[in-house]
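A lone chain, given as structure tokens: the form predicted on its own.
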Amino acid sequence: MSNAIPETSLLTLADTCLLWGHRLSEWCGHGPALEEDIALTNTALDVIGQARALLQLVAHRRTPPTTEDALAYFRDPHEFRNLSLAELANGDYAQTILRSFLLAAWFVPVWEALEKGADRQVAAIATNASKEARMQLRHAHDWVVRFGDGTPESRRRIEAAVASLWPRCGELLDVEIDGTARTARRDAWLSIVTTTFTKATMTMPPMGAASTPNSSHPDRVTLLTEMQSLARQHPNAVW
């Protein structure tokens, strides 16, 4: 397919969704309120569904073809191409919300661009994913504003989350995703984040160069060890 999005770009999207979804799933039953517990679980299901659709497409296009399960459960940590923000271990609820906000703000323009692209198989996935990402963004935006413009304790927590996660944001803007314009993505992300930080009465930190994640990816290793354990113990199982 001459118009096909390269596999490297598809895996960046799929792996980011998969690992982000796994981190969100760790909150199941631990949310600060029942409604938020359900909201986080729904977001986890949405992004894991996006990961599955993309991994199915990658698996189908490979020669010889493989399966989504092989790509999810039998690649080693160094083979994953996710944005490092997605793999970081969970902190408190403010950190989880801010990560969701930062990633959703990135995914919205990505999906919207791919929805209009020439790779129609990817466009079909992006059409549904774009709607889900906008809902995720609205939910996370509201919470960032509540944290920032709330009590002194909520403000302390969201500012700590910003200090922890912001150094990873340069990667969001620098990563190459074929089928999208990097400058347009950067401008859209900065506009979304600036608007939300202003409403939250927070100062947006300066945007530095992309940080270099720990090459050993300890959080990714820990996450995948847990996520892949059952499949690797029973590699020929049929469920």
Contents of the next structure:
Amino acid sequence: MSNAIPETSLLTLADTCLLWGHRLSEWCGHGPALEEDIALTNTALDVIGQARALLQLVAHRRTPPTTEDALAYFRDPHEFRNLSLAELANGDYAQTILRSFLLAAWFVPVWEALEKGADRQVAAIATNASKEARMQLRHAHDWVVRFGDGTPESRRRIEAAVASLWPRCGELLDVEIDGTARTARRDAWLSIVTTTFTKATMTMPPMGAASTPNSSHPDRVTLLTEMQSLARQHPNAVW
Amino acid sequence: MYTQALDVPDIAAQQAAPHAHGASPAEANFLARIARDEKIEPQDEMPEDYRKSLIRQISQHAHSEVVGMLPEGNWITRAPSLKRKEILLAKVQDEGGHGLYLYSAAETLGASRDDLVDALHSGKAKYSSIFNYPTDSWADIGTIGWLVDGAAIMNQVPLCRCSYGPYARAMIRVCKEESFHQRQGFDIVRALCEGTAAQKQMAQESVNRWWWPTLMMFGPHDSDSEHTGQASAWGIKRISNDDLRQRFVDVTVPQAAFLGLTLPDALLKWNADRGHYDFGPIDWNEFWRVVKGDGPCNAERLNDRVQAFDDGGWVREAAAAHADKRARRAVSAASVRIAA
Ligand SMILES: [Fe+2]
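Can you give me the structure for the form predicted together with its partner chain, which would complement the form predicted on its own we have just seen?
Full assembly next; the chain just shown is listed first.
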């Protein structure tokens, strides 16, 4: 399978989806309004579904083959390859929404490139995922605009979210994903983000050099400790 | 998920039925429509007590759906496989959806969702007591689906034929989803029972904890029920609490046997004369304690709801403020066009 996208890239995508979906799932039952609770859970379900499809593919391609659950529950934190943006604790609703916006704006061009790619198994996943990512992007975009152009408090909160998440965006632009062109991806992301920030009457901070994420990934460790706790208590169990 | 039998006393809403003596022509006409099994629709004339009683029941039901997201939501982040995580997340989301359609059904009667939610948050409105029990283990997610959703379906299927159209239609949709949830819950318990000794023990302990609270979901005995007479005359309640409870026991005992689980009741046994299972006495002290606010998780559940609502205040305000700005901009753009 010479057209196969290397596992490292697939795991970056899968782990980003999985940890982001997990963070979103923490909101379930606690959203700011029932409609939003449901909408946020839609995104969580979409991205967890994407993670599963990719992890199943990775598991299947390994020799010997493994399972999606072995990859999700029995890898240690340092083996996860997600973008660090995905693992961060939720913060308030502005930060949750902004993270979704920044990630969806990244995923839309990624899926669109992979959809046309030579790895047809990945392309099949990307075809579905790109539709879902566009919907996620629209939902998150709408809220970023509402927060930027809403009340003084929402403005203060979305600006604080930008300040705290912006340093993570360098990684997002620099990461290599086989089957996608980095420059095109970067231009697409910048153009989406600029448009939304303009509508939200906000200025986009300058794109600094990528800051190196804390290599001990404390939020990733906390997340995985919780997520993997039950599965690891019963390592031989089938659920 | 679920409606608790509506006969739980609610002091504020308790009023004697006025039509018992000397019904007005409008009331007589209304009761005749009910007797003909016609659906009452929002624009139709209806007695004030019927309207109030429905708002109370439907909103209690809506609150139960929303509070019911919490105990199961507790395990979303720890679900032991990705498939189970996805199913559970979708299930809890469905409960939120049930809450939405039920609030909408209550709004057709002239209630406002804000007022109803306020009543929940101030502790004035009730929700199903079953959600005041903790979910201590993963097996509880299975047991809730199997037993609690099973009991909810038993209670709700007759409501699909209730006299108020919007409520009956909401219940049809809810019941379809609940039976799906029940099968998923049963499947979780089945996997545990077919699993390791530790998994099986987890399932048994969970059933031990949930069995009696589930039987309490059907509400007080018929002889102690305060609203049943009125509710059945109005075509809201079709089958009595005790009859529903008996049906539930009768279908559940063989399911437990199939799973190899023991139900925690030494008096549970088949009675060939009655053609039903006999079962032991329910601890009504516990029932009333939990209904009145003193269950294991009452404070925590309400607190979680209030906090989510309060934390979301600025989000809802921002959405309203932004919509307002857009509307004003549209108006001024339109007047510019007219002026030009
Ligand atoms: Fe429900």
